[in-house]
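Take a look at this one chain, the form predicted alone, written out in structure tokens.
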Amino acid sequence: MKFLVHTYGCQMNVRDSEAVEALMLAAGHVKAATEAEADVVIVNSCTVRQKAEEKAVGKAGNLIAAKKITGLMGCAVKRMGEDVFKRLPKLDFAVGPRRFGAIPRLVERCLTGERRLLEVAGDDEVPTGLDAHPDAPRTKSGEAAFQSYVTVLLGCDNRCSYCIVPDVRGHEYSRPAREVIAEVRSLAAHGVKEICLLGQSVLRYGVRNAAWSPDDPSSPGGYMEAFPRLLEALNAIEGLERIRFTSAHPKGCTDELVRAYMEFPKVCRHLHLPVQSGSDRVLKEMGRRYTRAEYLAAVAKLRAFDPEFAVTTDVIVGYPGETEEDFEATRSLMEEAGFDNAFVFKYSPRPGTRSAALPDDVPTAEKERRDQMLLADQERRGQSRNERLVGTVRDVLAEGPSLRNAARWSGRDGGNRIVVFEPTDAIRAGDIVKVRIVAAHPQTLIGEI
């Protein structure tokens, strides 16, 4: 059987839909290339926003009009549950984020003739098929891949008045040292140049979990040092040339982990570092489980060594209660926290949530006012930023051809900022190249090799 699959959400879902794809090859399946000749089509789904929830199963309703086999999976399925049924009457079958190992078999089913199967997961299951992956991983283009998303943390323990994460995504789990290891070792013997490790709070790995020993790496241990361990051990891995992590808690910016950073090459220097709030009431409200200035001290604890680390975040705005002050409190922090890029999202209440409860009283005229403040603010600091490293020569692992501008090359630099420059016959996509910064945009740096 042809198979494919579409995938909506964050990086994990990526992973987990690349996860899928490994799991239906081992089983005899063959990947379409595209959606017309698929046989069987998988929509790995997100549900952090109705919005990103309703374009997946809006999918998944479509491919079932065109009489495809067709197989929903991930968050929206697990806080949907049997109801995803009644959405989607003629569903093949269904699966939570941690039962994606079960797939395969659940085609085999839907091949004798059985449908609406489901398989959704307790919170504290462990998942199986984390580490699959093809025997030499590619892009979509068919080429060699030379970067790659490496799961270390599922689930979450946070409890974000706004997010519905942990329901849907379960306790946290983190994976054995050993096993990640294994799985790095062999993504880098295939060619792989870059990882980057994935949890939804990944300086909390080891807190329930999978700890470290020097004898033992799956072995029970203290979670502060885990994390920075698991980084000291990648960084050794020969043909690895580069470890990024997302997403991180500023919680999880310990002494540690600044010493991994400085001690360890491979380790690139940029966290995501979300903030969601600038005032401390609406942090407290939001569950966030630290103040403004233990927010802005661990920024300064990341620049003390190095004023160039890049520092990205997330915002809400328009959060229940959020006033004018707030606010501004919001758009004080970012200033002098001088972050190098932002995400700025306007609040919308998820059913469930412990902020769903709270009216939505800021209006949309509102929201969007403020959005479009933090994003022009932003505009101008990224700039500022960027315009400081004109003169520099970055190290650039080159990507391939630029979106804009096929005629140029983009990569991006240890900081994760994208570098636009003119290739060499020379160049392959994955090589690390030396670029001299040039000119400088809010999100861009051009320059020559």
Ligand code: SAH
The other form holds:
Amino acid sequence: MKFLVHTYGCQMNVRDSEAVEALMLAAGHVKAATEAEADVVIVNSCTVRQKAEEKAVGKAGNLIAAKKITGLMGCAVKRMGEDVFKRLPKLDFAVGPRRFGAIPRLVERCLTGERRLLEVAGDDEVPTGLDAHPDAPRTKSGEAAFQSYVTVLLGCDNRCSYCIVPDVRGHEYSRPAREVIAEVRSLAAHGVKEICLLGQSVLRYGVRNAAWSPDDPSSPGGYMEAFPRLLEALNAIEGLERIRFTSAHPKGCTDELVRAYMEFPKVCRHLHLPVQSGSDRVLKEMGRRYTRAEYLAAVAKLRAFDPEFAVTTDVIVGYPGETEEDFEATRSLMEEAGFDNAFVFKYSPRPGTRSAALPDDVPTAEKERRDQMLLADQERRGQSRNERLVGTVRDVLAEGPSLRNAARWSGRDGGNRIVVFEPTDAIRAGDIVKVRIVAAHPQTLIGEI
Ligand code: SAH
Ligand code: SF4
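Could you please show the structure of the form predicted in complex with the named molecule, as a counterpart to the form predicted alone just displayed?
Complete assembly follows, chain above in first position.
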């Protein structure tokens, strides 16, 4: 069968989709070049905001009539359970997160005529297929892949008031270090230069269950915490050049972590540290367990050892009861933190979360206004932060022709900043090149080799 996986949502979904592709290939199916050509289409869904869920479910709905088999996977399936077939009566199968390993088997069952198959995992289920990567990882343009995601921590135990993630992705489970190290070694042997470790709150790696075994022969010892020790082990893998990870909860920004950044040169000096709000009152309501001052202290700690350390964030506008004063506190925090990039989300009540019981009382137009204001602020801030880098030389992992202008290439520096430059004939995608920055835009740097 020719199949295609269509992905919505976060990096974790991107990685789950890739694992599903690898499992489908291993089961003898082939990847379709276009959606029109596919017999089997699997839509990987997100439910973090209502609009995200509608997009994915709508996409699956549009495909059902045209395809032999249409499946829906991911977070929206777990949220809806049996109700998924009320929304999409003709859907062939639905499978929740932590159960995607069942997909090849579900496709086989559908081929024998079974329909409306549903599988969802329990909150503590350890999935199969987590380490499945295509034999020869490829980029979208068909070249050998030099970047890869690696899932290290599943689920989330934080229970922020607004967030549905813990309900749909279950409890925290840290994959054993041995398994993660083996996976990264194999990726590096296939030419992967950069990995990004994934977890909802990735700095909690190893906190809930013993992911790091001290008698592991590859255990280098040293730190008290599992995550910095995992970084230490990965830093030693030959051929691997860069280590990234996301997302981080500010509680996990410890001195040990800062030491890991300082001591392990492959660990990129960038942290995605969602703040959500700059108002202590709202942070408390959200159950984020840190104050504005604590958050700013974490950022200061990172920038103290490297002033160019890149910090990016997520912010929610229009949380129930968010006043103009609360919003202004978020604005000023963003300025004080000097974010290098920021993603702004309009609050969306999610069924079953604590905040869904509160009135969603910030009008849509006001949420929109606050969103636009923060984006405009960030545009200005991005420009001035990037201008400070003009004249510096950055190590850039060359990714290939830039989307806007194919005569130029783009890549990223260690801080995850996009750098556009003119390539030489000798450069290959995946090379790390030295680029001198000559001009700055809010979201990109322009440079010369
Ligand atoms: N685990 C990650 C975030 C996962 S969700 C972390 O905690 O860092 C990604 C982002 O979506 C969150 O950071 C938050 O800003 C946003 N988000 C989550 N629930 C939301 C909701 N109900 N409404 C609007 N934005 C939401
Ligand atoms: Fe959601 Fe909070 Fe967990 Fe992030 S840390 S996934 S925002 S509950």
